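Here we start with a single chain on its own, the form predicted alone, put down as structure tokens.
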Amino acid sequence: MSIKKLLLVLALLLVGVTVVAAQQEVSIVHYYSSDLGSATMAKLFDGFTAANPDMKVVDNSAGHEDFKTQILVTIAGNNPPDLFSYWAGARTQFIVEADRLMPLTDFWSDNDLDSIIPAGVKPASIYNGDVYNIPMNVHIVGFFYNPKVMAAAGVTSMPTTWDEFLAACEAIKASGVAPIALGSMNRWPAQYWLDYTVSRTAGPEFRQQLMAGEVAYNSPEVATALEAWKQLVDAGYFVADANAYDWTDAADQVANGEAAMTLMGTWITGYWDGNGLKPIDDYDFFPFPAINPDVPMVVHGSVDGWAVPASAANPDGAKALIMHMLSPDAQATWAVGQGALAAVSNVDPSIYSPVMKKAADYLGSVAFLSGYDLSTTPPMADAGLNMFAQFMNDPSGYMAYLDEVEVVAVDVFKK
């Protein structure tokens, strides 16, 4: 090789090195570590780097349960990621109060996010008057059921009242199938039973007061709610040994006909779709029925979003990645792949399956409240989740459990 050619090759190599060295790293920590979540997230990261070749995403996903503790330790340290996924609600508020998050109010305004994020979702972003959490998707919780099991039991119209729900459960049980699957091994799947029984009996305002420590856990209102839940357990409507199963086990029990339905978030549709089930044919959705017709109906769920640590090394890169995540194409990819409702209003509604369209329509018809462990402080949520697991082991001791949890609430909320 001539000296001239050698110098040309070396120059090209140096240019390549320079390009690589000039890449900005955007470090991210998220809890989408399942096969389904990580594969879909990887598609979004690939799209971002293709559009931004000067940036490189450093992905540090964590298991859902491990993440809850790991991220708090990381944020409290001196080397946080540039961006992390987090649940809107009390968990975000907890970190805001510790002054560990960067306000994103100007970012929201500069990018006119009011034009694409629905007004009903925006409150999940605001804490102490500023924006700290940018929504990625919305999930709602309701009953997801096996239509074939329901039809075999003679349940052809889904219940809208508590009496109709009890009648449906009795018919399903008589057909030889467990009416309700619940996988509360990790505690959190049981929380929605308290959410809905309290909201449907004492009302959403009381439920919010309970989350804020303004009313007592051992109050008559909460006892009435747990009595409604206990009624179902005592009647044998749940699959036995709920605490021995995870939520995916409960989903499998419904899918294979061992149980008729499960109270779960819309993410279950992503799980089922990934396993080859077909909406309407293999699974469908109906909202939690009314118990007290005099209280307003609400839907419980979660808003997953993105937060930027106050000491992030590359906040500009984090913001660029957020904007990519909010693009219609990225939102469509994520919603379909994750079994979620998009956080933006400009996504093509045809992306939704008929079942997810039902969920989206219901979300648009009632007020939205976050689930239990996203609506109260982490220490309080931990005590409550322990109580729900106790309850599923032995619901007869529910008043003692409520007394014990109220002792924690007195300490947490300094009553």
Contents of the next structure:
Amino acid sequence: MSIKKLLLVLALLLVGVTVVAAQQEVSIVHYYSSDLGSATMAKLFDGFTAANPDMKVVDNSAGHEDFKTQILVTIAGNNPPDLFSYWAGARTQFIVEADRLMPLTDFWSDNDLDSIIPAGVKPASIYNGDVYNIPMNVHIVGFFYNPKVMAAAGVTSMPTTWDEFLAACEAIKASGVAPIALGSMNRWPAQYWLDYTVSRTAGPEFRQQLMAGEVAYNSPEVATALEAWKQLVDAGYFVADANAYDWTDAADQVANGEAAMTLMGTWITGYWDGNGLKPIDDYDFFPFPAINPDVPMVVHGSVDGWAVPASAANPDGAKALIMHMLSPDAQATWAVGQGALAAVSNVDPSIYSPVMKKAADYLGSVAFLSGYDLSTTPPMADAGLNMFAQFMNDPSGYMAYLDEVEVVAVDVFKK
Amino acid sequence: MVKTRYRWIVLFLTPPLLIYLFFVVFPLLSSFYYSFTDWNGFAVDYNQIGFANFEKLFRDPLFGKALTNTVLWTVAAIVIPTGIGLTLALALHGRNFIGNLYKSLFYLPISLALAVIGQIWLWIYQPDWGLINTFVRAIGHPEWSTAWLAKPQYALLGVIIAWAWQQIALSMVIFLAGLTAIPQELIEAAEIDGANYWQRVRHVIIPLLAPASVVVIALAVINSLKSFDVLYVMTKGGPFHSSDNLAMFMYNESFQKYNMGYGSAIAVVLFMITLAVIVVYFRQSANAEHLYD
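Shown: the form predicted alone; wanted: the form predicted together with the partner chain:
Whole complex next, starting from this chain.
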């Protein structure tokens, strides 16, 4: 080959490389691995590429459970995607503490995200004073119930106080149906009972102190909360053997009319819609009632967001993709496809079903706090979740359980 | 000539040895190393903390529970598959059609992955429509039905039974192979001497099955120590850690609670226990080989 030819080949190769480089790749890993979730996500990526022809999304996602390990391994191995979905709260905090995430504080202010992301949701983005997680959607937890069962038991208006709640449970039980379904086989579904009994009796501030290890598990405040929960178990309001069932079993029990209600996140609507249930006719929502009228009301739930690894190869592409995801159209597509509440306030509220509308309104009216396992460190969460399962098996030893959990708390928080 | 042969040996052995070093020896040594640190499995930084992880093990009630359950599982592994496997092998030994049919049926669980076995037994134990509760209700004893895997007093037993169901099949096959290896004239000689069936089993067959028994017991014990999949599918160590074994405890600490250093310390303890069993196994199997000399 002559020198001339060689140079020509090199030049052609160079042109080729430039053409390929002109279409930048944005690599992403997310945990929306269900058929519906991945299809909706793919729709959003198509919209992004249509609006940005020079960019291409490369989706390297694994299954939901594999994701948890995959993302940590790729980040620890310095081979991370440009962008990944992550649960706001303790899990994000864990990666922030290891200095593995890129701060997005400037990104937040440059794009004036304060104008579209509700102030109540913003705390879920902030870790050690900086923004590290941009919300994609919000789920809130409350009572999802079977209106036919409620009507048959004569419960026509949904309880807003603890006394009304107890009266409703008594009426449902008298009608021959278990008032409350709970599937705590995988432990976490029981956590919302602790979240709400603590924040409705001792207040949200105490609850946050408990999550941070600043107050003791065996304090009188937590005992009072568990006593409220225990009152329901002792009265026989829960379906027996909660630990034998998963949350979807509990959802089925409510749908079939074997139980009246279950304390669960808005994702249950996606499950029920998928099974052909109709909002309002087949299921409805009411918030966890007040217990102590003097403490401020909060709503518990979870925020799914986007994080950018500190060593991302294409952070600008990642940021552009995040901005696309936050556009009202993308948010509406996502919220409807996922059975979630949009993270931004400028979506058209008519996208929501009447039940999701109630949830959205409630989220807009009170402060938001993440659920238990997203609010405290993983070793602490394990001990707590363990206790909730133990409590559902036999609530009588609750004080001893709290003492045991406090031993773990002392170790975890090095008190 | 010798030199050429030596070269070939080196050539053929090097790749597998390298793979073995990289995928087995290196991670093993890493576990030992990390067991003396407080690494969370993810961060760049960690501290050397000496024997603190091992000291913590002795104070941790979860470790005590997991160790007790592992010992229980091992004892069950020695008794159940050996006893039932031997009984089945003795009953089915022979060449008739029915015997072969039953052999195949009892052998079937071997062809299933333990995760699948866990799922099948999950359905058998299901409280509302599971086989066991349906059966006890059908025979008029609904009060015997319970949520088997959700009760701390039954969960571990329930998992061990599911696990043993497969292990029995393995033991049976090994015992059957052992039985064919017993010289027929020895049994006939005993018969001529007037030994009845039980005496022949007790004094001729069982002693001659020693090599097979060593394999059965060793496999059962080693399989019980490394069992994780069936437990993960059925209870994940629950309810509230009541069915944790050391492998599940190690997984929880390393990957759920991000205590990789502590998890490595558990791995080291589990490794030591397994190593002790393997050493005993090799010594016993060396002894058993003299049997036919």
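Positions refer to the first chain, counted from 1. So that the term is clear: the rigid core is the largest set of C-alpha atoms that superpose within 1.5 Å between two forms. Quantities reported herein were computed from a predicted structural model and do not represent experimental measurements.
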query: Hinge (C-alphas switching from one rigid part to the other between these two forms) among Val138, Leu226, Ala178, Phe67; finding: Val138
query: Smaller rigid part, angle turned between these two forms (C-alpha superposition) in °; finding: 15
query: Cα displacement of Leu113 between these two forms, once the rigid core is superposed (Å); finding: 3.6
